[in-house]
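Have a look below at one chain only, the form predicted on its own, in structure tokens format.
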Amino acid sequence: MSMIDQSIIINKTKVKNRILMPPLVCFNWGDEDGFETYNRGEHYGKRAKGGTGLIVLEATAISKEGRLCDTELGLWKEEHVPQFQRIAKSCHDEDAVVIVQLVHAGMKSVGDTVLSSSAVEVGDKKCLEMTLDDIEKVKNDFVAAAVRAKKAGLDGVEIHGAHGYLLSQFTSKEVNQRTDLYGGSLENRLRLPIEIIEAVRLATGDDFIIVYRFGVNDPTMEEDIYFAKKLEALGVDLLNVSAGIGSNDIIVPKDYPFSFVTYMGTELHKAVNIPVACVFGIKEPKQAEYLLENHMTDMVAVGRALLADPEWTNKAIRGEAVDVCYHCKPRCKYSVDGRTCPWY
């Protein structure tokens, strides 16, 4: 039996296997407004039927100045639940677990003012300081979009702490230079996603799933470890861990067959008892059965893979090749018009 095909628990929520679908973004298939102007019913429900266990939803914006991209869907607002509500279903429809990212983009934002940890240089955009009634706003955002997934019928949220987005300009101690309640020291700069944490389960129940983004060295790996098991300790219900903000200084054994990015969620993976997901560059079957077969890891996230090849996840459990992704240079099509992708 291969071990793509185990089953897992995730809070109360059977995953019938070990394929998630990381939160890679559809570019330019929205408005400015947070709707799709693609489907993203079929785009999602495709990678459901080809097997994949849990789906993570694109980074979703929790408010519209929080945007990453001005194209980015959107669950500020209760007009947009109708179109997670598709997506749900059609997820469901093909037994697939379904959650969707929430994302606010602190200094990344879109404009030409925005907020961040601290006031810092980014480019030509002005970056200010969020005050203590900014950072409560976006706390209550983040709990309010969350509701609304539930609302939509998803089974869970994740919470975007890495990419140097918001929450990680906050733990990271290069970005934040705050002297208050949320700056300085190790607890003060884990103090933002932990009260959204807190927030989000109290508003949407014990059931609901609570996944977060976890980015790697942010600062170090001692400090990644603590905060893991805090989140641990909170009632998180998967780290789904990525690169995080100084993740480039990582320091990879030379016979590990996989990325720095992996590397890290291996290993913090050995430090919590909650189930994490690993992540990057991995293309094929072969990848995702070596870290599972190894025990390095619960789920392995499968992303630009499952682009170039929907049936992915049930042709790696049958053991057949499966359409592998070209790496596209300089970037992926998806980040311009996915509808270009050669495999599309």
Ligand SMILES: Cc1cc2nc3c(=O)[nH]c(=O)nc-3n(C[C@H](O)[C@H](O)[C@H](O)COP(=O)(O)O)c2cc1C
Contents of the next structure:
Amino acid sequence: MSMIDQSIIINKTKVKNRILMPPLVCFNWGDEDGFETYNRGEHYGKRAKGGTGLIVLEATAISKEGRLCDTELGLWKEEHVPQFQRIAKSCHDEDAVVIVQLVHAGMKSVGDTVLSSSAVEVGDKKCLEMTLDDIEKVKNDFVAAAVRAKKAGLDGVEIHGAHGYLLSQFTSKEVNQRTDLYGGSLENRLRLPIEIIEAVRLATGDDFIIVYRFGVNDPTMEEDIYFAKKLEALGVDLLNVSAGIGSNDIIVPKDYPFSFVTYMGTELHKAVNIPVACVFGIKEPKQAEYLLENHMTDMVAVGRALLADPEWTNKAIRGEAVDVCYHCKPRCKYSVDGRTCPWY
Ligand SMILES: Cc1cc2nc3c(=O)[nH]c(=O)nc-3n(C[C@H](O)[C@H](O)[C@H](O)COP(=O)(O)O)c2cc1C
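Could the form predicted in complex with this ligand be shown next, to go alongside the form predicted on its own?
The complete assembly is shown below, putting the previous chain first.
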């Protein structure tokens, strides 16, 4: 039996296999008010029908001012709930577990004036240090969005702590220059994500899945392991491991057959007892099988390959060839509009 086809329990929910679709923004498929303009029920429903066990819906803004692009989906008001109800149904109808990624982009937000942990230089934008009131608002916005996700019938949320967005900007020593309770020591830099997770758990209950998108080397590998253990103790249900701000200086063993991002995921997997998902460049089922057979991870996140072939998981389980993602250069066509993907 394929290792991919083994079920796994996340929190109290059974996920039928080990393939996770990581969040992938559908750029240009929305308006400026957080509403979709192009049918995501069909987009995600196809990947669910194709056998994907756990789908993490794309980065979704917790507030209008924290959007990472001007066509990003939103969950900052009640009117956004029905679109997620439709997406949740399209995935549940095909027996997939589905959660949504929640994000505040911090200094990478849309707009001329943006907020971050500290007042750092960001091109021609004005970046201001968040006040304690701003921080309180961010916490409340994460909680309110998570409660709406639950109302929409989603099985959980993923808190975006990677890729240099707001929570990375707090955990990173490079960006965070604060001298109050949210800056300085490691404990202080981890405070905001920890408080958000605690508040989301309290508001959504014990059975709601909480995933953390973990940005590796943010600040160092040793500190990552410390943070990962903290998240485990907090009751986070799965670490979905990806890149952080300071990811460039990770030394990967010469014979390691995957990228540094995957490597860090497999290292964190050794350090914690909660499920971990590893990502990056997994195109072929045999790569996923290798990671699972060697107990290097609990779940394999398959991103662009699932955009190329919605049937990837079913084909992998049946031992059939998949349509292989071309990894378009200079960047994935979905970074502009997925309708231009050669496999679309
Ligand atoms: C078009 C595109 C959109 C993405 N959107 C998100 C996102 O919303 N949130 C996130 O955490 N990562 C995002 N990512 C990163 C992916 O989740 C994933 O980590 C990355 O594509 C590497 O996995 P892969 O090699 O299997 O594609 C995005 C990547 C691409 C190519």
